[in-house]
Structures are given as structure tokens and as C-alpha cells.
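First, one chain by itself in C-alpha cells, the form predicted on its own.
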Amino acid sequence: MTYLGVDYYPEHWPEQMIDEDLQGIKDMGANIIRIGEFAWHLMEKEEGAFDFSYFDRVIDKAKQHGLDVMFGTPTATFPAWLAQKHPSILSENENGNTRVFGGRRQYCFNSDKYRQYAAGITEKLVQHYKNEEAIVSWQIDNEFGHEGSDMCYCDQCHGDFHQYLENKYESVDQLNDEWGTIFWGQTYNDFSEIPIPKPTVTTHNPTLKLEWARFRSASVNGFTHQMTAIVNEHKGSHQTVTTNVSGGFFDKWFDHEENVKPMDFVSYDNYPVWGGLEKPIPPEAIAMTHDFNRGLLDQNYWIVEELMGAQGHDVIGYLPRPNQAKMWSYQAFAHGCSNMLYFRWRGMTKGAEQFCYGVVDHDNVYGRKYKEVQSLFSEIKEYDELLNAEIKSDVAVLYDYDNIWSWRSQIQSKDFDFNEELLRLYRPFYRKNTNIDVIPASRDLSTYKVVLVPVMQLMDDALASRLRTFAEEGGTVIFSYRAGLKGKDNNIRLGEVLPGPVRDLIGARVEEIESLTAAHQLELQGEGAFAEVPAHISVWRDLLVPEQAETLYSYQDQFYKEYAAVTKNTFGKGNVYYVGGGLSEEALEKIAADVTSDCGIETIESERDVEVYRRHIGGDSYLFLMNHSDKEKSYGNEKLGPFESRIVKG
């Protein structure tokens, strides 16, 4: 059964409105509500005085209306009495300022006190409802790491960081050697002397910063796994466990794959636009987030917060146009979302989210947005089997959090943005309407035909070897710049010519490098079939000397005409491309066209703003059609109005 519903916060309204609300939710076509994730104080108004009677009544009424429940453990917002009694639970920012009570997620993941109390409320809550048939799933906490909450610089974290390092390194001498602390005279006599990367003059050691990022990830995931274990121990056998992933995952300080490993499925909060944005993020960026979430557990996922109204805390963003939010829902279903809940049932009249509009606005009128959700629920219900079908992809994009954190410690170009560099390789394949997986670099590659490796500067021999085997056996690899620059210690290898462990695979060497700005666009000259395809490069450039590879594009400026910018190498039965900078779209689209043709990958040609995604049930094929434009578009004989979406068999 496909779950379709809304996020409902009955505690925000007079209790006598619950029946009216639940009937409105049911009439919309919903079969589930999500509740509870910010209601710790309501469950434990005083220490140890647990009282779940309010939610007992809510759940009883939900059952009367035929609605199931997803219940959030309430540890993302703790009660004021806890902060007053144990101020040590509060996290600190990089300047040593305590994040005071108010807002949300101000807790320190390494606070033993907070873990004790969080474990207590989680255990009591799950034990109370373990036999409740209406509760089908538990959500752990809420949006881990969102709004900078995954970073804390308090003394508890500093002490635990020392212990983390002591456990990892055989001795402080080994650490000194690996980190190169001889530079700037930073050598340590004891682990207790090691700082955390608070503001200093110039910058901290890059390996220190990478280890700090790994420690932050271990802190967040340690807390998550503790809470997940408690829920798994006490929940009913019919209940599942998840957590809701928030956007911006490549800008966070924890490994998301590790975070969700012990859970039954991934949930995602899909906000294509939010406060302050004049327009939504590009459709390929939205699509990539779905492919990322599907890739975390290599299975279809839920969306538990799907945007419908305008959003903002202090500043409000763009209002989705009629049918645009519905189209985003179709896009999510196309990419592997199997169950969907909209945020939120009604806009709140008080508190920090008064401007987070919902399906129903503050006027309590069941208007245009209500009818839009109602139509989506009505249409999608007949495709239950399709939404739960497995997605197979020929193309994979690889990422590695160590590599991302390495870039964050030294961005090298002032306009470098990892998200954009990943999208730079993802975008041309998205525009050919191919299925794409966005997966950790540690995954098996044998089922793919093409592997995209964006800006993988941190690379060990194991990954290089797997990519080499992949190409030898007929796969195509596309690297972008700075590949193989550093080892897993975040240091450059002495005496190794770039691109380091994949030099033979790429068939070219990097002789020199230059950082560019986004505005500094260098014109390139194409060779052979690329001669008529204009191209430029920005953000970065590697000056490449082909060894076995052929040149696809070369530089044209006065001093560097002899160097290649983009190369292609035959390796075993496969091909390997190297893109030596921020290459422009038209050139990348030409590469994608060649690669998909050579590899026999099905592509679907469509108008520029029409996304077409193919899903299968057995031998039947279905196309999800989505018009991301505010103008009428077409796909074959199908006419699509502004932001229209539909499913057709074909």
C-alpha cells in the first residue's frame, strides 16, 4: 500500500479541532499522518513525569478516521527545564558562544547528559506504543545536521576529539608524522595539546580539519545509532524505523550512508524552494537529491515533508505556481519515492514557522493547494505497484565524504562549489533522461556502464584499482579535475605525477595547474568531432599532457596552447575521459551523447524543460512526464501545460 498523507501537529490547535482536521485530511485522500517530533515537553512536562495521554487521544481519533501514523521521537527539541537543569547539553559555536535554549537542535551530540535524557524519552515513548497497530513507523529525531546543528566546539567535544585521535593513532609521534606538524612548528608532545579548528590566524592544518570532520560525523552517527537501537529494541514487530534527511547533504558534517545504515528505509524532506529564493533550484538539482536519497540504502524511499506552500522563517520564498508542487511530487515518484506526506496540514499562526505555509493556510479554507494535493493523491493511487518497483540505472555518480570535507578544508578556487561540480557531470546525462544513481564511492560498480567521478581529489589505491577494473571490463569513466591529488590523509603524495593513482587509466599527466574564477572563462579549441562544438573552461584548469590519451579540447591562450584541457583514453575494453576544469554545458552534452551512444544506454529526447523518466512493472513500461516550464511544452504527441505532469504507458 502506498502511504499518502500530511504532517499534522494537533498540539498547535484547540483540541476540539482534531476531528474536523482529520476529516479534512481523510477527504483529501490521505491514509497517514506524521506527528510528534517536536512535542517532548508535552510528553514530559517535568522530569520523569511521562504522560502520553494527549497523543493517545489523537491516535484514537486517527484510527476512527482510518488514518495510520508515523511518530517522530521528539529529541530534536528538548524542554526548557532540561536546559536549565543541565546547561552542559547545549552546543557551542566556533567562537565559544553557547547556543541558548530556543530554536531547535541546540544539543551537543557528545553530551552524556543529553544522551541519557534522549534515551529516556525515546524508550518510554516507544514502549508505550509498541502494540499500537496504527503506528506503522518511527522517525528518529528530525533532520539531523540541519541549520548547522551537526557542528559543536564545546569542551565536551574537544575532550572526545582527543580520545578519538588517541584511539586512531598508535602514538602522538605517528600523528605528528602523518599530519606534517613540523610545518609552522605545530608538533605535539601529547594528544591533549591538539586544538579543535576554532578561528585562528591564517588556517589550521588540513589533516586536522579532515579528522575533525570525521569526528563530527562519528558524533552525529553515534547518537543516531544509539537512538535507533533503542527504538529497534522496544518497537512492535509491525513498526519500521527511519529518519528524515534534509537537503544540502553535501554541505553537512556527517556521512549520510552511515547515518541510515541500521534503518528500514530512508525518508527525505523535499524543498525545491525555501525562504529568500526568488525561484526554485534547477530541476536537475532536485532530481539529483532524489537519486542521492535512493542511493543511500539502494532502495526506494519515502518523502515525509513535500513542499506545497511558500516557505520561510523570517523571510518568505517563492510561491509554487499552480500544479508546480504537484509536478515536483511526480518528479519524486519518478525517481523512486514510494510514499509521500506533504508539509504541512495547516500554516501555524504562532511561533517561528508562521510563514511556512501548508496545504491549508491560516484562514482554514480548503482552497487551491488542498485541491491540488487531493488531485495528486487521487491520480497516483492506481500506480501503487509502479511506485514500489525497483529502479535500474546504467549511470552512477560517485561521491565520498572524506573528499568533500577535504575540499571544504582547502577550496583552492574561490568559486569552487562541490555541489555544482557534481551537477556539472550529472546534468548532461539528466538532460538525456537517463536513469542515474548517486552513490558512495565504496559501492560495487559492476552493474553500471558509466561511472562519473567529480573532483575526486582524495583517492586511495583501492578506489583507483576498482575504477581500473571497471574500465578494463568495458565501462566508461568520466573524471573531472584534481583527480588523485591527495591520499586519505589529506596530504599530497611526494614524487607522484598527477593524476596520481589513476594516471595510467587517464592516459595523461597534469603538468601544471591554475585556479580560475567562475567569470574567468577560457575559450577552448575542439579536435575532430568536437571541432564544431564551442567550449570554455572556468573555476579551474589542469594543464594536461596526453601520454596515451587523445585530445578532445585544448587551450588557446598564448602560453598554454600545447596543453590539453579534455582528453579521452582507451583502457582495456573501456574508455576514460578527463575534464581538466569547469567545462561548459554544450561540450559536456556532446560527451554525454557520445558516451550513451557508445555504451548502448537508452536515452529519451525531449524539449529542454520536459523531464521524461521511464519506470517498469514487469514487461510494461511507463513514462513520467514533467514540464518544468511555465509555458506549454510537448513530448511526442503529448501536450503538457505549464508545470503539468502525468504518467503515460509506452
The other form holds:
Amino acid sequence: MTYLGVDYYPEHWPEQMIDEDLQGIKDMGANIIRIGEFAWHLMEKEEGAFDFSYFDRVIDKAKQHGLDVMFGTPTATFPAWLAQKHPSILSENENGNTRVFGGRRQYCFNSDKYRQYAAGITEKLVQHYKNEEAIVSWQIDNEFGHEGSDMCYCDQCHGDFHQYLENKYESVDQLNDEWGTIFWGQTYNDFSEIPIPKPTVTTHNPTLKLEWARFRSASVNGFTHQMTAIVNEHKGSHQTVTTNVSGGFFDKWFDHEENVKPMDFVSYDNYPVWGGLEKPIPPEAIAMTHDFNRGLLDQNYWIVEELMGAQGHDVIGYLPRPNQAKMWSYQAFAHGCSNMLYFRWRGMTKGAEQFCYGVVDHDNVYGRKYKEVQSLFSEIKEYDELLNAEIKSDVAVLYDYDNIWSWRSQIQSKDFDFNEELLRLYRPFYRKNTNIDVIPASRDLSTYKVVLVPVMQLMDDALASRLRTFAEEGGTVIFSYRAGLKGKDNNIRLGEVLPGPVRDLIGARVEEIESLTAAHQLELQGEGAFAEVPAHISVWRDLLVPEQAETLYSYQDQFYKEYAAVTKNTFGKGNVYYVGGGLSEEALEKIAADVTSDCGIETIESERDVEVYRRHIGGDSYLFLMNHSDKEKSYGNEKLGPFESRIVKG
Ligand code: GLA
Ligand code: ZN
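What would the structure be for the form predicted in complex with alpha-D-galactopyranose, given that what you showed me was the form predicted on its own?
Below is the entire complex, every chain and molecule, led by the chain shown above.
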């Protein structure tokens, strides 16, 4: 059975409205509500006075209306009495300012006090409802590490960071050696002397910054896993466990794959537009978020917050057009979402999120958005089995959080953005409507035909050799710039000609490099089949000297005409491309066309902004059609109105 529903906050409304709301939710075609993730105080008004009677009543009503329940453990918003009694639970920003009570998620992941109280409410809550048939799933906390809450610079964190380093390094001398603290005379005599990267003059040691990022990840994931273990220990066997991943996952200081490891499934909060944005993020950027979430546990996932109304705290922006939010829902189902809840039933009239609009607005009128959700629920219900079918891809994009954190702490080009560089290689294959997995670089590559490796500057020999084997055995690898610059210690390798550990695969060497801006676009000259395909490079450039590889594009500017910008190397039975900078779309689409045809990968030609996603069930195949534009579009005989979407056999 596919779960379809809304996030409901009964505690926000007069109790006598609940039955009417639940009936409205049921009539919309829902079979589940998510409740409770911000209601700690309601369940523990004073320390130790646990009282779940309010939600007992709500859940009884839900059952009367035939609705199941996902319950959120409320540790994202702790009670005021706890902050007053134990201010040490509050996290601190890099300037040492305490994040005061009044917002949310402002707890320190390393606060023993907070872990003690969070464990308390979580255990009591789950024990109370372990036999509750209607509660089918627990959501742990809410959007871990979102809104900057993954960073804390308090003394507790500083002390724990020292312990983390002492556990990792045999001695402070080994640390000094690995970090290169001889530079600027920063040699430490003792771990207790080591700072955390608060503001200083110039900047901190790159390896310190990487270790701090790893420590932040261990802190967030340690808390997550402690809470998850409590839920798993006390929950009913009919209840599953998940947590909701927020957008901007490549801008977070924790490894998401590690974070969700103990979960039964991943949940995602899909907001293609939020806050003051004038327009939604591009279709390929939305698609990539789904492929990322599917990749975390390598299985289909839930969306527990799907946008329907405009969203924002103090600033709001773009209003999703009629059918546009529905289209984004179809896109999510196409990419592996198997169950979906919309955020939220009705917009709140009080508090920080008055402008986070729901399915029903403050006027409580069941209007356009209500009908849009109702139509989506009635249409998608028919495809129960299809939504749960496994998605297989021939193309994978690799990412590694250590690599992402090393870029974040030294961006090298003022316009560098990891998300954009990943999308630069993802986009041309997305536009070929071929399935793409977005996966951690540590994953097995043997099932793929093409592996995309965007800006992997941090690369250990293990990854280099797995990519070598993949290419030798016939795979195609596409690297982009700065590949293999550093080891996992975030240091540059002495005496090694770049691209270091993958020079043989790439069949070219990097002679010099130059940081560019996004506006500084250098025209390139295509060779051979690329001669007629215009191209330019921006953001960064590697000046390549082909060794075994052929040149696809070369630079045209003074002094650098003899250098290659993009190369292709035949390696073993496979091919290896090197994109030596921020290459423009047309050239990348030509490469994707060559690669998909060389590798016999199924592609589907469609108009720009018409996304076509094929899914298989048994021997049948279906196409999800999504028109991302406000114009009339078509796919074959299928006419698609503005933002229209549907599933067809084919
Ligand atoms: C997030 C949170 C919700 C709410 C919405 C608003 O995703 O999980 O609690 O703040 O955003 O859009
Ligand atoms: Zn802290």
C-alpha cells in the first residue's frame, strides 16, 4: 500500500477542529498523517511529568477516520524549562554567541545533558506507543543539521574535538607531522593546545578544518544513532524508523549516508523553491536531489514534506503555479519516492511559520491546492506496485563528503560551488532522460556503464584503483577538474605530477592551472567531431598536456594554444574523459551523446523541460512525463499543458 498524506499539527488548532480536519484530510484521499515532531513540551510540561493523553486522543480520532500515523520524536525543539535549567545544552556560533531559546534545533549535539533529556522523552514516547497499531513509523528528530545547526563552537565541542583527535592520532607529533604544523610555527606540544576553527587572522590549517568537519559529522551522526537505537529498542515490530533529510545536503557538515545507516528507509523534504527565491531551482537540480536520496540506502524512499504552497520565514517568494507542485510530485515518484506526505495541512496563524503555506490556507477554504493534492492522490494510487519497483541505472555520479568539505574550506575559485560542479556533469545525462544514481564514492561500481567523478580533488589510492579497474573492464569514466590533487589528509602530494593517482587513466598531465571566475569565459577550439560544437570554460582551468589521450578541445588564448582543455583516453576496454574546467553545456551534451551511444545506454529524446522517466514493473514499462515549463509541450502524441504531468504505458 502506498502511503499518501499530510503533515498535521493538531496542537496548533482548537481541539474541536480536529475531527473536521481529519475528515477533510481523508476526503482528500490521504491514509496517513505525520504528527508530533515539535510537541515535546505538550508531552513533558515539567521535568519528568510525561503525559501523552493529548496525542492518545488525536490518534484515536485518526483511527476513526482510517488514517495511520507517522510520529516524530520531538528533539528538534526542546522545552523552555530545559534551556533555563541547563543552558549548557544551547549551541554556540563561531563568535561564541549562544544560540538562545526561541528558534529551533539550537541544541549542541555533544551536550551530555541534552542527550540525557532527549533520550528520556524519546524512550518514554516510544514505549508509550509501541503497541499502537495506527503508528506505523517513527521519524527521528527533524531535518538534522539544517539551518546551520550542524555547527557548534562551544567548550563542550572543543573538548570533545580534542578527544576525537587523541583517539585518531597516535601522538601529537604524528598529528603535527600529518597536518604540517611546522608551517607558521604552529607545532603543538599537546592536544589541548589545538584550536577549533573559530575566526582568526588569515585562515586555519586545511587538515585541521577537514578534521573539524569530520568531527562535526561524528557529532551529528553520534546523536542521531543514539536516538535511533532507543527507538529501535522500544518500538513495536510493526513500526519502522526513518529521519527526514533536508535540502542543501552538500552544504551540510555531516555525512548523510552515515547518518541514515540505521534507518529502515530515508525520508526527504522536497522544496524546489523556498524563501525569497524568485523562481524554483532548475528541473535537473530537483531531479538530482531525488537521485541523491535514493542513493543513500540504495532503495526507494519517502517524501514526508512535499511542497504545495509558498514557503518562507520572514521572506517568501515564488508561488508554485497551478499543477506545478503536482508535477514536482510526479517527478519525485518517477525518481523513486514510494510514499508522500505534503507539508502542511493548514498554514499556521501564529508563530515563526505563518508564511509557510499549506494545502489549506489560513481561511480554511479547501481551494485549488486541496483539489490539486486530491487529484494527485487519486491518480497515483493506481500505480502502487510501480512506485515500489526498483530503479536500475547505467550512470552513476560519485561524491565524497571529505572531498566536499575540503573544497568548502578552500574554494580556490571565488565562484566555485560543489553542487553546481556536480550538476555540470549530471545535467547532460539528465537531459538524455537516462536514469542516474547519485552515490558515495565508496560504493561498488560494477553494475554501472558510466561513472561521473566531479571535482574529486581528494582522492586516495583505493578510489583511484577502483576507477582503474572499472575503466579497464570497459567502463567509461568522466572526471572533471582538480582530480587527484590531494590525499585524504587534505595535503597536496609532493613531487607528483597531476592528476596524480589517475594520470595513467586520464592519459594526460596537468602542466599549469588557473582559477577563473564564472564570468571569465575562455573560448575553446573543438577537434575532430567536436570542431563544430562551440564551447567555453569558466570557474577553473587545468592546462593539459596529452600523453596517451586525444584532445577534444584546446585553449585559444595567448600563451596557451598548445594546451588541451578536454581530453579522451582509451584505457583498457574503457574510455576516460577529463574535463579540465567549468565546461559549457553544449560540449558536455555532445560528450553525453557519444558516451550513451558508445555504451549502449537507453536515452529518450524529448523537448527541453519535458522530463521523461522510464520505470519497469514485471515485463511492463511506464513513462512518467513531466512538463517543467509554463508552455504547451508534447512528447510523441502526448500533449502536455503548462506544468502538466502524467504516467503513460510505453
Ligand atoms: C522544513 C521543516 C518544517 C518546516 C518547513 C517549512 O522542511 O522540516 O518543519 O519548517 O521546512 O517549509
Ligand atoms: Zn557544542
